[in-house]
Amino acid sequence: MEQAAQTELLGLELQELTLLVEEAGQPRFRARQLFEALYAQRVESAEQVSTLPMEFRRSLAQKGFVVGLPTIERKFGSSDGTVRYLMQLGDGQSVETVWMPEGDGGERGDGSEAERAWDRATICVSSQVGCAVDCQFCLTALLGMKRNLTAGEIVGQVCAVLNDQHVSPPQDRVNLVFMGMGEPFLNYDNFMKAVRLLVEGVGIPESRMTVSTAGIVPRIYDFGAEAVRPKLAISLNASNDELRTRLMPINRKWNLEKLMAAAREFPLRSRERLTFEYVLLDEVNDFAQNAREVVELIRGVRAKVNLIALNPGPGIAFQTPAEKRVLEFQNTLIAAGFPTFIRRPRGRDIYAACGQLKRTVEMTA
């Protein structure tokens, strides 16, 4: 007998599950039971959904329905408690997801309730296999672009890590940052569907989520119009167009004028701040003049700035600046009235820090 093709349940919204149970001749309330089992209970197989009749569970399996959680292929533990997960997907591709038991300070000062719990655990989530944006200081760029992740694969990373860490929102406070492999706004529909499922199903409030974009300007406008959305972080990384184009080729398509226009028009909620991220590269974009130019760029925006001293890696042609240069850059921004924080490099020794995700199996010495 020919085996049914597999269909993943993870990634289906309540409305889609309702259609599925109705087609199976089951009452509509079974969809809610299945939804809660997938997202709140985070079951690993349909057989574990004890609220469903055994006959229906068997039928799902016979028709090829599987939960679709990614498999944790490898785990790497850092001296600071960070864990880097190598997740295998259904087609054999893999992505990385990072667990930071105390976060990295990236949520401080953004004006949300996450500010009061910024020292709680943070999961860094990937949105694509590889990345097409080609930022010159990022290890993920060296992979190139393989494919987009489905909504289920994005949610599945979070569920797999929560299960492995024995953590359950909303009782346990967890922050999510969509800052892993890939550019979320180049996988916009799947990313937004995943956000809705994480809020409605897994139980992580949107106020504890942040998405980072390299500056996909049309999607910034779309994102601002969403009813349910995380906080927004924009990867700036340069203070003028010439430098930004060199470091981030995407600047050729959406330059700083267009990017900053979108930032100024972004509809911030009460007490919310837009975050600008700035990776400091030694004697490239970390001069006093660069800091002054950043001040002029973001003047008038209700914003905070996260500074990230480059996390080095093989194949990256830049160096990490000295602490003195980082602090001087920070002081210039603070003096201009912008809350400015230095992100702690979590998991740098296991290639888990910002800009280091590359499906690295080999470890540093």
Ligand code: SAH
The other form holds:
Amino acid sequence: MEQAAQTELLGLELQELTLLVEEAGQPRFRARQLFEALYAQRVESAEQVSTLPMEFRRSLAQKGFVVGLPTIERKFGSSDGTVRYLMQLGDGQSVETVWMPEGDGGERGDGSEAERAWDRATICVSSQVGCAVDCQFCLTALLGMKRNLTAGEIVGQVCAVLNDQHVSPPQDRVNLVFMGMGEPFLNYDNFMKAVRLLVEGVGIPESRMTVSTAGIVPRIYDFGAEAVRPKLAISLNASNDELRTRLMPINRKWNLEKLMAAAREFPLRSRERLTFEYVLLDEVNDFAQNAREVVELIRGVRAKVNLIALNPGPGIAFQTPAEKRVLEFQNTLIAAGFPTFIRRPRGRDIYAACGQLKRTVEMTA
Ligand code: SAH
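Since the one above is the form predicted alone, can you give the form predicted in complex with S-adenosyl-L-homocysteine too?
Following is the full complex, with the preceding chain placed first.
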């Protein structure tokens, strides 16, 4: 007998599940049951959907429907509580997802989030296998671009970590940052579909989500027009075009003038701030002059700044600045009126920190 091709249920929205149950001759309300089981209850197999009749569950399995959760291939635990997950996807590719029980400090600062430790748990989610953007300080860039993740694979990373950590929204609060491997705005439709499923299905409010982009300008405009959207962070990382083009070649396509125009026009909600991220590279982009240029660039934007001292890695030709330089940079921005936070490196010892995700299986904790 011919083996039916596998179809993943994770990633399907209610409307698509409705078509599926109708085709199977089942009443429409079964779609809602399936939706709840996949996203709120987060079952691992179709057989576990106890609200569905046995015979329907069996027919789903026979037709080749699987839930499609990524499998946790390896787990690396850091001394600071951070856990880096190596997730295996259906086609044998893998991505990394990071659990930070206390966040990294980057989630603070716009008044919309509580600052209690138990309220800061954050999952850092990947959007692509590898990355095409080629930022010179980032380890993921060294992988090159392998492929986009599907919406189901993006949602699935979150579900797999929630299950593994025994955490369940909305009762348990978690934050999501789309700041793992890949550039979310180069996989825009799948990313946005995943966001809607995470909000409507998994129960994580959009106000607890932040997406970071290297500056894919047309998608920043699209994103601003979305009815449901996370908060926006822009990876600035340089204070002038010459420097930014050197560090982030994407700046040739969308330079600072275009990027900052999109940032200025971005429709912020009440009390919302735009985040600018700035990776500090010792004696490259961390001089007092750079800080002053950043102030000029972002003047007038309702923004906060997250500073990240470089997380080093093999093959990265930059150094981490001394604490003093980081604090001086921060002081200049604060003096100009911008709330400015220093992101604590999380899980550096297990290669889980910003810019370190590279499927580093060989590095055990
Ligand atoms: N592609 C998106 C999402 C990745 S987010 C983006 O570029 O925004 C990753 C964040 O970590 C970005 O702000 C990026 O600038 C920063 N980063 C990359 N490499 C880093 C490194 N080696 N050390 C510290 N931060 C780094």
